[in-house]
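Presented as structure tokens, the chain that follows is alone, the form predicted on its own.
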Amino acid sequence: MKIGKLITTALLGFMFFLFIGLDLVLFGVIPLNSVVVTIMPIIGLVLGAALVVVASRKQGSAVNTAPPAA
């Protein structure tokens, strides 16, 4: 697993969920003093990092799989 991809994807997840949280506040779906506005970017960090970990495990297992014997 590459640490650079992990950090980049976690930051992208942070920015994505921050943007969603700000949109929800601006459109009046949730109030500004809601805890959800604070929690959403943290969830984005965790989900972004988890996405990279899951993708690297799938990619690693596909590379290590031997072809069937003939």
Given for the second form:
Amino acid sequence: MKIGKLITTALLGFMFFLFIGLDLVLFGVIPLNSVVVTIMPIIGLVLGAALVVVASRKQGSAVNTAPPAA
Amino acid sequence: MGALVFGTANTASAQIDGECSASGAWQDNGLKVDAQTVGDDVITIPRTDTVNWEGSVSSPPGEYSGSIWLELPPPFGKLKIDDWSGNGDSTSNSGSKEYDIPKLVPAGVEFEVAGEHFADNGDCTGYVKLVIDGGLFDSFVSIIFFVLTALFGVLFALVVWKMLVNAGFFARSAL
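Same protein, different state: after the form predicted on its own, show the form predicted together with its partner chain.
Next comes the full complex, and the chain you just saw is listed first.
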């Protein structure tokens, strides 16, 4: 697993979900002092990192189970 | 002596606890509030106006202090708007406050303004939920936020899609 890819994806998830949270505030769906504004970027961070981990494990298992080259 | 003045439209929108009273009237808009009797609805205030406010306590306060603030999302806490302190026997105060909320602050956002007043003869706390009157795109901040949401959304989706395809979750031929 590449650390750079993990950090990049996690940060993109953080920013994307942060702005989703802020948009929810702008639309009046949640108040400014809602804890959702705090939780959303953390969800994005964890989701981004988790996707990298899942993809890396899948890639790793595919390499391990591949038949040897003739 | 400071006062906890919370505005409201025709419906209830503030809560106050303690032996205090507070009220406000918007000069141009015509809004009126009595913090003792209003409820918990969100009210809409004009971006610019002058508020005639009144506040009182049930007995001479003696040593007193208080403040009002804007509630921010955790962990940012409070953003102080004003505070006061002193020593006196007067049980009431009033005044007018002209305000002009900058265009930077988006309309339609629900925010909570809270306050407290401490005195020798009793304490008061209160809050009000407010929304600035206006359209979603009155503030350029809204446009910037939507653009950044789309930008980060596309970037995030591209990175994740590419990563999942490379990991073998989807057939490469599909691309």
